[in-house]
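Only one chain is given next, in structure tokens, and it is the form predicted on its own.
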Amino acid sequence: MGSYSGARTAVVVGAGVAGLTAATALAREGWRVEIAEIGPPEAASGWGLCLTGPSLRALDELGLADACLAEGYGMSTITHVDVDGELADEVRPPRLIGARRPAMAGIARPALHRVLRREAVACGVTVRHGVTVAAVDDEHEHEGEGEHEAEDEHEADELIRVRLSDGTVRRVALLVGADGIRSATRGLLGLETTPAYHGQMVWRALVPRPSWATGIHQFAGKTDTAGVVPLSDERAYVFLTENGVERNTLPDAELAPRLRDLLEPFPGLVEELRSLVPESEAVVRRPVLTAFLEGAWHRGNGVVIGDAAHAPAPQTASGAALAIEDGLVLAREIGWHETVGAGLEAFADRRTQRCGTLVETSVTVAGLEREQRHHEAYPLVAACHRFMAEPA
């Protein structure tokens, strides 16, 4: 196996978890990386997420696990509570970064974004905001655009031509689409998939952390599913999966009162969570969508990663882990192969089964939740944690 010795220039579309991780991993391999992010420069807003063991393991390879643990809340148990408020089971995911460190961590999205962005910039990555990809092609004979075009000393046939939304053009060795489940890059590369809606809306609300919430708690309801994930010593987020509902939007002013209504039927500890919702800094409601890109994940020297290629339902808490792993594996495989194209082929070969299995299992779990078959869903979630504990 050879190693890549061509032009090391890349445009990454999207400054989320996948994009920032991929940019950092590439920059550490000597790539000159530019991120195009359509959003503003402020840190990502929103509630939070769970960094499972595979997430922490991948972040540890980048030397960032401890920074994330310091910003978040380390934990090692997932507690399932049945419809009567009684303990159903307790899952203890493997500690993949050492017995003295937690199995997983809850972290606020803005905090994770700050850690990842700070490292990317420290590695020399340029992050441009208010701009995204507008066109992509493999033809490099374009005259009259030199004043807008970043030139490279290598032969044109090694490069991919990327036109950004501000009219500037980049001729680079690699284009990475990390722009989410509704990826524009995916379409521009001629790769097609349609996100699927699963009849569920997920609610999340930032609240003060209850003292008993030292791990993830999930509560089975007669209709819906609720839970809490700690994010720090002070904060947590409450979640609720609303089943059997049409995909729609509600006015912001109705979100907190509606969430309180949905939490009312749950017994026990959920009563305390419900009482905290009026104090929430933010309540959001999003559809449960999944996607998996069948076939090729790349065309020429352009590739999609993260949710643009594979978006699991949130029930398995694996989306962030898959995205972070993608960035590391992508940089590694390109470095191990003589051409970018060969590296992208190897990347997809290595990731397809792992990511496809997680997406498929998450869809099954979502279906079991809709049917209130929680005792069948719990073992599948535990199996996902065991599966993801295997090397990426």
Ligand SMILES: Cc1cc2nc3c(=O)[nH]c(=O)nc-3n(C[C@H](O)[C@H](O)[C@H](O)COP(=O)(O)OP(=O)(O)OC[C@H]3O[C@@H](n4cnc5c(N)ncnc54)[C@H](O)[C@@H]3O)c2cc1C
The other form holds:
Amino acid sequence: MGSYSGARTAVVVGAGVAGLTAATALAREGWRVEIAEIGPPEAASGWGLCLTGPSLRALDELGLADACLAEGYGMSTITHVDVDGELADEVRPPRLIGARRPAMAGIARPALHRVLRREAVACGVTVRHGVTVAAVDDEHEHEGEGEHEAEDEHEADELIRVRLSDGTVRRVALLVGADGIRSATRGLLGLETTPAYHGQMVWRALVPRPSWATGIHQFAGKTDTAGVVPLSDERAYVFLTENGVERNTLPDAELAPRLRDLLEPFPGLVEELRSLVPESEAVVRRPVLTAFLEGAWHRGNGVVIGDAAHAPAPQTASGAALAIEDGLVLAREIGWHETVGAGLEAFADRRTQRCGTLVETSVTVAGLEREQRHHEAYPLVAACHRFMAEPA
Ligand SMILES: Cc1cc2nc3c(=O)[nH]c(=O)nc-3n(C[C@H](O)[C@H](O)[C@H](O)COP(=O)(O)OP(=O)(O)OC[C@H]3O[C@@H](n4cnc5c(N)ncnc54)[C@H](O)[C@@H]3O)c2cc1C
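Having seen the form predicted on its own, please provide the structure of the form predicted in complex with the ligand.
Full complex below, order starting with the chain above.
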């Protein structure tokens, strides 16, 4: 770590949406922050995501909404189409960052991560790749072992001892586990939850943007659900939720032909989306998993945030919003409290109900989709957006 004399120090595990925004928010509060990311640079997986209003609002608080809009595609409508190809409804989510800017944005994940990382680094955050957390201990068990250790110099805080996979040891005032739904930090802190599978696999294919795709379009099928999200003037991603399937993997070569088969029964505009799949650079297929950490989200001065604490199903497009909000609220609550422990307590108090409600609703939506009860699922997704529009 650098040489900010007297600054409080933090290790953040994971350079995803939650980790990068938390690191930036903490650095702006005067923290010296190091991120340990297990993957290589530019390894953001998935083709893209929708930044809904609450995501844009939280990014705007970090001064990053306009950079994301410039890299992505601003949009303000969600169109739902019935099984027979008829319009079911058109939702216009509230414009949470003002009437002159769009309600949502589609953005490629690598582009979003680039914006977030650029800002983190500009704020003095160190991002190390190919590194993970190997062990976490209460610091008093290791007093006097400080040979290779970098130590926090802030007097008011308890310290937490973090050993990284490259053998370096940090004694810091805060450990943030932002390492996703399969979080290793969560287990090392003794906080346990098991991700649940919901009998659905989600598909994504990056395709040229059809000219009519200027908002999110979702199409109900007899078995599955499909749609398209624009990512830029040139590109969009096609999505499909495959219902009632075993959780398994398919060989890469089978993905594009299989996605075309699954899109085949849909009428209307989906036929055009289907014709674009062979032009896709690649197709990805992932299980729909959810997780929610019941009880404490922190132990001592270690805490988990983002998907590591609460991962909703992708149908509500709200996981990134929750992750970004977490970073902002975490830095703020710690800043307002005398000790890190008290700040973490306040953080969890503020976040548990909002995140729990969202995860629970997303599981209900996934269940309704699985049973082809789209007319019940659509209003629930709209209710989710209204709920998320309330301040974090
Ligand atoms: C298919 C799909 C589509 C989605 N679409 C949307 C959408 O449209 N809108 C939306 O808001 N949300 C969406 N989500 C949810 C959203 O992607 C997540 O909620 C969000 O990415 C969570 O951010 P995170 O930083 O907590 O976790 P992640 O994005 O998973 O980031 C975790 C980071 O930690 C790193 N890491 C993992 N393990 C370790 C380790 N042991 N040590 C160090 N680093 C580690 C990973 O490499 C990664 O960089 C979608 C999810 C899925 C699966």
